[in-house]
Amino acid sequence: MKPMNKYGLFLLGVLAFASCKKDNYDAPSSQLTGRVVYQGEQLGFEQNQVTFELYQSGFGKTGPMGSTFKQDGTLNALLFNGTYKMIVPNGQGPFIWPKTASGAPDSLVINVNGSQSIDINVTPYYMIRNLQINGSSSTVTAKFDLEQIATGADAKEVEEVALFVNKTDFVSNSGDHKMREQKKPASDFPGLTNISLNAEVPSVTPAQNYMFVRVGVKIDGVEDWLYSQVQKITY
């Protein structure tokens, strides 16, 4: 093997310096928090199931930074300062995300310059209204109305509604996030008002005098449920 000449040693040093410089950016320090809302009202989802993507040019990356919304409809991301584009991929969420003329998800531009909080405005298919939840040591009851928001070509029917009960504050249709439930198909209630559900309160060990509950709405043709915010019932 031939010994490396002076030019080769110089080039190797430049590459090593550039690589070191690239790998030694300061860590991201700007906290972006946000919430998914309709007219200022926060939507509820299943924990870590509704995906969003952030894009930023530079730093040698061209692909998205993927993440998910929390069950209360919020996000929390640690980012570098700069301009980002957010999208929610097609098929994600119980809401309508704006699309381009070609049908691809449109982007929301977010200018990050220090920690900040944003509202992400969307159009849900339905909203849960006038929710009343009451509980005892044996039964939880929920009464509510639904308001149809998306109309015309975007309109979709309700497939079913449900009441979920869990011993922890993660509550949804997921098997790990429910201990008791009652579901009703749309055919069981004639309209969108005065919907009533009830579910048994489970016994747990060690015993506790509270449960966490929420109602959910399954929309026809939409994978992700729409949920109310989780409530703690003490008895």
Given for the second form:
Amino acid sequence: MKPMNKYGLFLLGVLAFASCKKDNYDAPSSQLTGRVVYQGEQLGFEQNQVTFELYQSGFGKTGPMGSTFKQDGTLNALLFNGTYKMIVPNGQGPFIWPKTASGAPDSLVINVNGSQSIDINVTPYYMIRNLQINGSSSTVTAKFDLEQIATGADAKEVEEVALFVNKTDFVSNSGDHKMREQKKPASDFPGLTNISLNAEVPSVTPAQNYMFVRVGVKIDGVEDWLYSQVQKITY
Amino acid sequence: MKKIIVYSIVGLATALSGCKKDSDFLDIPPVQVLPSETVFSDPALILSVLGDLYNRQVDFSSLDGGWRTFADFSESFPSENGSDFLVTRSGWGYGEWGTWDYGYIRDLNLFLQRMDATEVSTKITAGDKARFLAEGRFLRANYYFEMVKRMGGVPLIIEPMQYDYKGDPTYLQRPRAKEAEIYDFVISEAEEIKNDLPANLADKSRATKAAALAMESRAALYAGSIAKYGATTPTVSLSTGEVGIAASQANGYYTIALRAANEIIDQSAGTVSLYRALPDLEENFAAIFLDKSSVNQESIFIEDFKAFAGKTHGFTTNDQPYSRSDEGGDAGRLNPSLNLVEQFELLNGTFAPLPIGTSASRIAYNNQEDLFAGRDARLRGTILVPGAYFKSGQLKIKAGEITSAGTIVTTDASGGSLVGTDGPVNGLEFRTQTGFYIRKWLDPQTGSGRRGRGSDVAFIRYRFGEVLLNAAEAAFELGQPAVAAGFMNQVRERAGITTPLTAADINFDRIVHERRVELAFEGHILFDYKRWRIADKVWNGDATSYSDIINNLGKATAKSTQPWGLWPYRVQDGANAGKWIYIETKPSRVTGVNRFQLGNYYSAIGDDIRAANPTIVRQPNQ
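Any chance you could show the form predicted together with its partner chain after that form predicted on its own?
Below: every chain and molecule of the assembly, starting with the one above.
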């Protein structure tokens, strides 16, 4: 072995080890999970339709880390430890998010230090109460009441209610999240109690003996529907 | 001795060459770039700078922007496997259609500043200078119009900004102007420059008085309808006015739109008229978009192309019928949908679905094109239907054969004895999958479908037909339906419709429908539906059925979320043997639905832009 090669090998080893540290960061490892609740009860949304943004300041320009709630009203994010501010942008979600005096969404401070779970308390316009869903291989029926939560200046009317049936557990008013639906205007249900809807159960290929069902409420002037949690009916 | 002479020569040469003054030595004129004082002393050089600025205009649909810029919104089906996201997705991202090119604005502002310098006046004539300045301002106003259509109010920068390198750029951060302020800017610029521009249409690829007025009338119409129809979507607004215009301003804008359009109509901006060169009305309508000669007095402002000179586009290559392709398999991408085809009226001006019968009893036709007879000439001027001719060859659109008992016999390969060379077969790209091909903009010139040659059909940005419809809409909104009917009847008569509209016939649905069929595939539909605030109703995210299409003809808010097709079959046996029947078909690739959300009305402003300039407020509902 020539001496040059020995030095060369040594140098290579030094370089190889030297490049392994310092300039590589660990991936974020603190898991933040959260759920959107009213008095402890989780709200339901359409998958990937209600957005939230996390901000972490102190690193130059401020920009959001945008993401969306899942359809069961939960969120999930892998973050570095630190202090974050969370907002739900204006016009998002079937609930009232607090605003600052200038009309911008108010922020919720979240201190992330290791994995943790939070409850995000919001005021929905309505809540779906006493939901009963019954299904057979031919039809699904749903009975429920609506309770108005937001009152006064924030109160909004119900535009329509609907029952959605889908073969996968993504169920909503979105075109490919429903195979059957029944929609009725709120005027059919004065008092918003004893609302009853029914929809046909579609036959699918390959055949399956279950369907996923949920009911939704469209609130006048609010784009995002409010949903119940998805229920699986087996027949 | 010799050495001494050589050394002294070299020494002398070195010494003398080093004797120049430093400033003389370093200050030599560049040989590769033209300094701005040289450029702005010669009209030809100024025009070449302006040529670059013209070339950078932004259009929504454009022939050199690719066929896909025409393809969305269920008005057509994309017959290219890599583009099926257009029909498989379930909506648009909030960032879609955004534009934010302040580099272009800066270049325009620099051009205007240098053009306006006093020493320029000593070099070129006052007439040239005024025209160049007006052209620069036209392009700037046109781009601000393009931005406000997509983004709402944007920072209004009308001078070149200069950074002082002191580390604090906050003095350069401008907040968004109100949406109305941008429209006002476009309108006032058009008014101020119109008399510096030529009042004739000798050169349509440069700004003219008519182009400025056409821009003004369109901009004022957009502003007026946002003011009026904004009330139907109250959440699509910002209390500070960057998005949304007060309803009280609607009439003012409509008045401006009508006045500007009338200024073109009364010929004070040069001779304009509807194109009527050919006796066959269908050929005539198609020729509006092909004829670049002086016979065409309809086009007002165009993006011109020139074959064999480096400026061509591939629209014909991409969209020519497969059987008539100049370029082997390169063809057939843009297939107009049945949704659009059904919108064309009968010649007596009434709506009627194409009579294909029902699944129980189909109506048989001797010739394929018989189904489309007696319709608005714009149908076959815009769309190649089964049985139509292109480049003197008849299209071979045939989905298969059908027995008298109703059994369909077909295959997955085109071009055999069962399926026509032109399709349709589900999923077979470059052939039609709806049964139709595009005709508008399609170049019948020999060789124009080749990739190497390309087509030089011009893209018409503003034309007289649209000006008439602008005037009609503005008049209708101002409560003058008789005036509106007069303008609309001019356009409809040219399309062969025999029964004129009366004042009582004019309503919002009529206005919307007329623009949809007259201006199809010209880049209007998105912005029209946005300003009328009906985009979230037409593209509401629910699947479209055949009965949705045929039962709501001419209704402004009828949904159109999925493109349908109409497939011709040849009858094999029985009394109708050899005849053709049609079956409505949703192409199997259409699995998504168009869902236009409230957050889509104004394209998102990027996080990078808002981080760099915190005074920029975000769009509503996003």
